[in-house]
Structure formats: C-alpha cells, structure tokens
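Take a look at this single chain, the form predicted on its own, given in structure tokens.
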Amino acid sequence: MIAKAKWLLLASFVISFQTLWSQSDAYTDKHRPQLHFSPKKGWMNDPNGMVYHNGKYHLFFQHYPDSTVWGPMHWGHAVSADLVHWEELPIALYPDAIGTIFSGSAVIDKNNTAGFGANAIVAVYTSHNHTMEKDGFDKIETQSIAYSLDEGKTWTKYKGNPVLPNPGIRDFRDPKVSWYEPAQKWIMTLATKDHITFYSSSDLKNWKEESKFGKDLGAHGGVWECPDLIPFEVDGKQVWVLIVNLNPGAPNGGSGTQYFTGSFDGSVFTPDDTDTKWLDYGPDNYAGITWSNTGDEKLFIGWMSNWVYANIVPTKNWRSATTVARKLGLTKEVGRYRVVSTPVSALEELKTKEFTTKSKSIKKLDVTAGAGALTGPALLQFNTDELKSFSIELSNTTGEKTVIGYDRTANNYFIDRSQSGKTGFHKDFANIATAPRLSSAKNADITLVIDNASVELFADNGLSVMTAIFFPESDYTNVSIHSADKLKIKELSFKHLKRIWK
C-alpha cells in the first residue's frame, strides 16, 4: 500500500506538472501574442457576446477547439477584471439540434423581462443549421437565446428556440441587443445579406420587426455582418453610431469595420450623413462589437485577422487573437461627427521600465539604443507640432521589418509589411496598408501599440486606426524612426510592458 501510495504520489506530481509546462507553452508558441488575447488551442474569430457584471468582463467568441481552423462553432469563453489579463474559462454554448453557435451579443436582465430570474446574463446568438445549408435551403440561419444565473459559468437554452425564425434570408445573423429605456423594450441590431434590421422585444423571447436601414448606403462589397448601436453624448446632444462590419469590401481589401452616425428613435435609424466611414482602416481589425452594461464607457474590441487569409496563417496550435480593448469616443472633426479609438488606459499599468527624450529634430533615430532592444510588448508614443513624413522601422538581424509611417503628400497613414518576414502564405499579405489623415491640425500625436505578431497605430488622438498582423521569422528587436523631412518631436516614450500571461 506505502509503495502504491508513493506511486500515485509521484504520478499526481507529473500530470500537475505536464499541465503546467502545457499550459506555459501554449503561450510561448511561435507568434503567439503576449499582449493580446488568443485561445490556448483551436480556432478564434470574432468575439461575442461581451457584458460587464459583478466587476468582471466577459468575453466570449467563436471558437472551434477541435482545429486551427474553422469549423463547428462554439463559443468560447474568458474573463478580466482590467481588459488587459485574460483568464480563459470552458467553452460556454456547444452546437446543438438547431445549429452551431455563431455570433451574437449578452446583456444583464435586471429587471427579469424573460423570467429567467433577476440579473441573469441573457445570450442572443444566431443558430446556424449546416445540414439545411448543405441540402440548399436558405432559411439556415435564426435566433436564439441562452442564459446563465451562476456569472456565466453554466448555461441552459431557452426551451423555445429559436426566438427569431428566419423569413427567408440565407444570411441573417448576429444579433447585437441593448436595452432602450425611453421605451423600456430591447432592441436587436441584426445583420440582414446587405442591410440592417431592427427588432424589438419586451421579453428577449418575443420580436417584431421594427425598420431596415441601409440597403442603398455605406459599403456594399461583400455581406454586413456583426453590427453594434451605441448612443454617446457629444455637448449635450445624442448622436448614436451603428457600426457594421463587412466582407469582402474595406479599403484595403477584405474585411473591414464601418460606421453610421445619426439618430435613433427606438425604431428607425437615421444617418445625419452619407458618407462611408471606417474603424479601422488596417487589414486586421474584423467583426469587433462593444461590451454592455458599462454605462457611458463604450469598450470594443475586433478579431485581429483578415478572411482573406485567417485560415492559413502560419501559426501552430492556435490561430487568431483579439486586438487590445479600446475606448470609444465620438468627435466632430470638419463638421462631420467622426468615432475615435485609444488602447485602453490599463496597458500603462504593464510598464517594466521607461525611455523618454525631448525636442528631437530628427532624420533618424535609433529608439532601441535608449530604450533596450526590444524583447516583448512594447508602447511608442510621440508627438509633434507639425506632421512631416516619417517612418516607424520594427525589423531584426535578418533584414525583415514591418514599416509605419505617414506620407505628407498623400496625407496618408500606412502600414508597410512588404518584408515584414513570412508572406508567401497569400498573395495579398505583403501589401501596404493606407488610411486618410482625418485631422485638419497642424499638430499630430501618435502611438503604436507593438507585440511580437502586430502593430496597432492610433494617431491624432485616435481619428486615424490601423491594425496589422505580421509573422517574422525571428522576433523583431529594433525600432526606429526615420524622416527625410527632418521631423521635430516634442516629446517621446518608450515603454516596455510586461507579458500579460503568468
């Protein structure tokens, strides 16, 4: 028995350790982010289902364990308390009868309008039968909900789903719901093949159509997809803005983010202008929607990949990841209301050491050699009374490197990932990447938010986005900026942060 006990012993402390190693390995896999959250096997894209409750952010997403690449889906599940560290929980909804389990949105039933008990975290997700679709029928698509009164560890599904049949629309799908207090009803975003319908609810179980919108404005691409109503308050006014996301069809080829602003009465959406407006204008920001019950903060993340090439990129045991969390704001920039994005304030707190300089007239300037080479997630911030060209070089020994910059002729920010490393997985990786300044100021503030597989750039305050992915064959350790034009900084950091997994 001693001899027994010994060995289950000695065999309980190699499983626990074989975890752990596993554990730590998933996330020092090649490529793998340490600043942005990626599951630790299968397949990702885009996230769900994202509501604040009890001091705890959720965020589910699409999610096959089973491959890197997609299939049957489910949604995953994980948890912070700041948007930055991530822990991922078990997967939250598997396929059932109806279908697998593609994208929705949750929400916090305070008031116990589906009778599911007070606070419960209510799913609204699109079931997507495969066998109907494989058999050509397009009524392959409808809604239904799933609620959770235990923090959203465990979930059961509504008995009487789906709750939205479809009326004939192969592709009706992605129900984005919030609560409308002037009118005390839910209402859902839905995406509708080419368009946008709103419904409403009392009950989360019971819809009426409300008005379409769209049909005839913005992107038309590819099909809308993953949509998100959100008011904000902009001096004294409420403007609301409803993003869409769209595939095929963004600027710079693939799936992209685009965005209404306008006014909301509870049934119909109106656009106080015409134009296409756009997230993100970088090729890796997809299917990204807000958190709810976060009050006036609006907090939004994407899918940090491409259609184009999600499938194949060169990765192991995991394919794809979040960007980071950022805070949403509406501005009014040449008389046209226009949303900024900035990385949320908690990536500050990952700061291991600092490098800062001042009053810099510049052509080239070696960023690493003050700074320390780069050996994890790093945050690049600078400023300048007058924007002239420039260029941000992220490369390694070998010669690869990733170039950001601004083009003062065009008036165009871009991102350059020509011989940024492993491209020949798709013809259209190695492009260059461009978005319109959208500031008329002289000045200009930018920041780059860097991890070992992308780059995010936020300049004038968050006006002009971009995000890309990238995949050198050894990490890149230098960064420096460069400027024919000799560029004057006002000011520059350099942080180094800290990986978030333990």
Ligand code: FRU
Second form
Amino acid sequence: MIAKAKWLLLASFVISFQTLWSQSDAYTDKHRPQLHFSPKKGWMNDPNGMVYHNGKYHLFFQHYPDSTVWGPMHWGHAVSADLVHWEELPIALYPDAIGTIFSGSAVIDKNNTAGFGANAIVAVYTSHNHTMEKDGFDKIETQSIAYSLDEGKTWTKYKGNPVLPNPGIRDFRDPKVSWYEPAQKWIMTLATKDHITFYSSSDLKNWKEESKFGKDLGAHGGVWECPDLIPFEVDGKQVWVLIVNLNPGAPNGGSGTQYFTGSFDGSVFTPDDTDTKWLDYGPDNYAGITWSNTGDEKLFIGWMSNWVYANIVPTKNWRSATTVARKLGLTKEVGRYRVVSTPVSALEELKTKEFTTKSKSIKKLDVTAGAGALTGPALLQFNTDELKSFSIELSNTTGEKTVIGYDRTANNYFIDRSQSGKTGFHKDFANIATAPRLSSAKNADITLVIDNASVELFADNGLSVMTAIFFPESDYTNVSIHSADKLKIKELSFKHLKRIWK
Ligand code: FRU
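Now show me the form predicted together with beta-D-fructofuranose (FRU), since the one above was the form predicted on its own.
Entire complex below, previous chain first.
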C-alpha cells in the first residue's frame, strides 16, 4: 500500500514537473512573443468569438493543433482577466459532419432568446465542408451555432445546424452577431464574397435577410472576410463603423482591414462617404474584430500575420500571434470620421523600469544607453510640438534592424524591415510599409509597442497605426532615435515590460 502511494507520489511529481517544464518551454522558444498571445503549439489564424463574461475576456481562435500550417479548423480557447495575461484552455469546438469550424463570433444570450439558458454563451460560426469542396460543390459554407453554460469550457452544438443555409455563394462566412436594442433583435453581419449581407433574428436560430452593402464601394482586390458592425457616440451623434477584412488587396500587400463609417437603422447600413479607410496600414494585422458584451468600450484584437507568408514564417512549434488588444474610438479629422486605436492601458502595468527624458533636440538619441538594453518587451512613447522626419531603430549587435519612422516630405509613417533578420522565406517579406499621416496637427505623439518578434506603431493618438512582425537571428537589444532635422522631443518615456507568461 505504502509502496504504491510512494510510487503514485513520484509519478505525480514527474507528471507535474513535465507539465511545468513543457509549459515554460512552450513560451521561451525562439521568436515566441512575450507580450502577445500565441498558441502553445500548432497553427493559429483569426481571433474568433471574443466575448466578455463574468470578469473574463474570452478569446477563441482559428486553430489547427496537429500542425504548424493551416488545416482543419477548430476553435482554440484562451481567457484573460486584463487582456494582457492569457491562459490557454482546452479546444472549444472541433470539426463535425457539417464541416470544420471557420471564423465567427459569440454573444451572451441574456434574455434566453435561443432557449439554451439565460446568459448562455452562444457561438455563431461558419461550418466549412471540405468534402463538398473536393467534390466541386459551391454551397460549402453555412452558419452554425453552439452554446456553453459553463464559461466556455464545454460546448453543445445546436442539433438544428446549420441555422443559415448557403444561398449559392462560395464565400459565405464569418458571422459577427450583435444585439440591436431598438428593435430587440440580433443582427448578423456576414461576409458574402464581395459585399456584406445583414440578417436579423429573434432567437439566433432563424435568420432573415435584411440588406446588402458594398459591392461597389471600398477595396475589392480580394475576398471580403471577417466583418464587424459597431456603434460609437461622437459629439452626441451615433455613428456606426463597419469593419471589413480583405484578402488580398491591402495597401501594403496581402491581407488588411478596411472600414466604413455611416448609419445603421437595424436593417440597412448607409455610408457617410465613399472613402476607403484602413484600420492599420502595417502588413500584419488581419481578421480583427471586437469583443462583445463590453458596453460602450470597444475592444479589438487582430491576427498578427498576413496570408502572403503566414504559413512559412520561421517559427518551429507554433505559428502566429495576436496583436495587442486595442481600444477603438471614433473621431472627426479633416471632415471625415476616423477610427483611432490605442493599446489597452493594462500594458503599462507590466512596467518594471522606466527611463524618461524631456526637452531634447535630437539628431541621435540612444534610448537603451540610458534605459538599459532590451531584454524583453518594451513601450516607447514620446511627443513633439512639431513633427519632423525621424526614424527609430530596433537593432541587434550583428546589424539586423527594423526601422520605424516618419518621412515629412511624403507625410508618411513607415516600417522598414528590409534588414530585419530572416527575410528570405518569402520574396515580399523584406518590405517597407507606409501609412499616410492622417492628423492635420502640428504636434504629434508616438507610441511603439515592442516585442521580440513584432512592433506596433500608434501615431497621433492612434489615427495612423502600423503593425509588423520580424524574425532577427538574435533578439534586438538596442533602441535609438535619429533625426537629420533635429526633432525636438517634449517628453519621452521608455518602459521595460514584464513578460506575460508565467
Ligand atoms: C480569414 C479566414 C476567414 C475564414 C478563416 C479560415 O483569415 O479566411 O474568412 O473563416 O480564415 O481559417
């Protein structure tokens, strides 16, 4: 008996040691983001079904656990209390006879409209049927639902699935569902090849087509995917933002996120201008949508990669990460409504050491000489009364560098990763991406979120945003700012941040 107990104790010690080891090992492998969510192993693409519930932010994601390239899609699952620290949980949804589990959203059914139980989490997703696809059929994508009554731990698929059959459109996917209070009904915003189709429902099970939008508006260099529809209050007026992801056809190549601003009456979306607007001009923010059930706060997260090279980036045990979670706002700039994105403030709480300086006219400022070399993630923020051309170099001792900056002549922000490290895995990776400066202000503020395989630029309070990934042979250790025009920095802060993984 005692011998058996001892053996059990030893066995459980070995098991927990192995779990501990493999957990920490999973988050320290080469190029593993230390500030961004990535799956422990296997493939990830779009964030899905983000919903806030009982103090937790749920993040589901397109996941193929058995390989590091895209394959039969599952919904992976992670939770966070602060949108910064993530805990990966067991897979939420597995492929079934109707199909694999493509992108979608989740809602809290407070009024039990579907009859699954009050406050059930209901996931609405696309079932993609690969067998029918191989057999040459067109109607391979339909919309299905599943519910959870235990905080997303276990899921029951609705036996009447699919709830929305395919009308004969090959690309018919990525339902984003939200509650439309004035008419007490659910609205589904669905990507239907080259436009958006809106549907409505009183019970999440029966859907009626309301209207179509966008065939002749916006960017159409590729297929429309992963939409979102969110209201904002600006100067006492309600303005709706319709997010439409597009692949390919983004300004810097491949996949990207455009949006429209306008009004929505529960049935029809009417744009207030015909501009094509982009949420993020960098190459690596795709398929992003917002959390549901967060009230007036609009919180967004994207997939930090690009379909051009996502399947071949040089990571070993896993592929891809999310962007940092961002707070979205809406502002009017030069007569146009514009979405502004800023990193969630919980990031600041990871601060370990801060370096500050002020009132400096610089030709060169070696930030890490004062702040200490980069040993993990960091946040760089500065402002200026007058914006001049500048560049910020993130570099290592072997000369690899990613350069982020502003070109006054072109009035563009840019990220140059042509010498960033490993770039040979795809001919288009070593690029210089640009973003127009949208602000008309003389002064400027700049925020950089730096991780060991990515940088996110938020300029002018988040009016011009760029996200880019990179893969240096050894991690960058130095940060320096350069300006031939002598940029005058009012205040600068550089924060070393803790890694998010325990
Ligand atoms: C966008 C996307 C979605 C689809 C999913 C499949 O990246 O193509 O349209 O649902 O990925 O994984």
